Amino acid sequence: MNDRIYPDEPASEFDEPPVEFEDREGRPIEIRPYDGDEDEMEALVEMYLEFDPADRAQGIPPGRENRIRSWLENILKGDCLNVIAWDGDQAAGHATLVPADEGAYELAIFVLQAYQQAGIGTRLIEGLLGYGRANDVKKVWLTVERWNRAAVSLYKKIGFETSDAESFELEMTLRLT
């Protein structure tokens, strides 16, 4: 049993994807759920092959193609929920909710370096949370390295609250319903 603490009140509403918007660089971005299409899988593999090693945290995403494929095969099936940010046919970002414990899901998000600081991460998480709520996800948690101020600020802006700060990582939680 996990003694993770969740906020008493649910977070605000989030739009369920598909969602289209223009990012801060003027690029048309569409966020939509992963639909199992092989082309989408290949686009994600390409995105992760381009991923800057400095942006990897807690061992993910993996660095080598065979490990990327294996990791994606695990999180793109089953009870995991996934949304992708698209710039045309290029995957610019990916966020996932992975079933964890006691009806809670762990959130992970990845945005390619060339697309960071453009508002895509915020919209990607909001889209994922809207998709999660529509699929009966009630609680979400994540861990983030405490020195990653940009990520911590983003999570707080969306409504996550710090539930554990006793290590080099912060654990943050959010209640959807």
Second form
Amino acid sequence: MNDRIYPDEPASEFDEPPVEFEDREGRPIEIRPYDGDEDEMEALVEMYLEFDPADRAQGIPPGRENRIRSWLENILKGDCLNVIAWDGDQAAGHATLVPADEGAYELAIFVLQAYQQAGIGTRLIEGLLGYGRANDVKKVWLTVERWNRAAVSLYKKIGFETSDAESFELEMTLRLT
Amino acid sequence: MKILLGIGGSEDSIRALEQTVERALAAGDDLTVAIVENPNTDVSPDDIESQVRAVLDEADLGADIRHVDGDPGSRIVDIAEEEGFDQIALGGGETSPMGKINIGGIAEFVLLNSHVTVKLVR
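Having seen the form predicted alone, please provide the structure of the form predicted together with its partner chain.
The complete assembly is shown below, putting the previous chain first.
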């Protein structure tokens, strides 16, 4: 899995968070990098406890609170890059880049069901990639279940290209620099 | 039960070996270990065999160990069907840095093609 193919050309510009906008339901949303604060971590735990298990992908987010906590501790620490979409104090969405191999980061994004189909996912992923580029991330990859057309078309719109279509999950890649 | 464990040297296949041996001891399973060549690992078949023997010795369990050439997925399915195995056991996937479970290529093939029950060990 280490010989991933990346697009030749870097992706377009992405605004660096913080970014504020109104979603399609008229809710004021702010996208900010995770600040390392306990309260923000707790808000994410709450979000994932509410998360519909039908939207889990390849085992994440985990279902039970202790597993949610250990998974979050793992992806919120160190060199991982995280952005959160806020509706006031409520975490509505979360996107993360986790260092994987040779300067490449694995990407995942989750939007709480009540906030889906409101344009938040696109802004969240753009915010994450803007944040990633500002932090010297060069290459990004992700896997997505091939039946998840909404997600696949979002990733394509952002600039991801399919790099491996031979497994159960599609692998897609994007170059930032 | 007559169990065929496929092992190609990936981390999840080693975990599957340990758990399948543990389960065989508890349940009195008749275990056969098929060592296959997984294109995604660098572990040699001989190294896999020594690991298999070490785990079996530790557990004091006897098992038939075979080296299987050719396409790993289709050979495992063939052997299981031709020799009347009750179950195929395989590693249930590796976890990415993100925590996502990725099922290996051999397991994908076996899941889709085997008429014998398949167990993915997590």
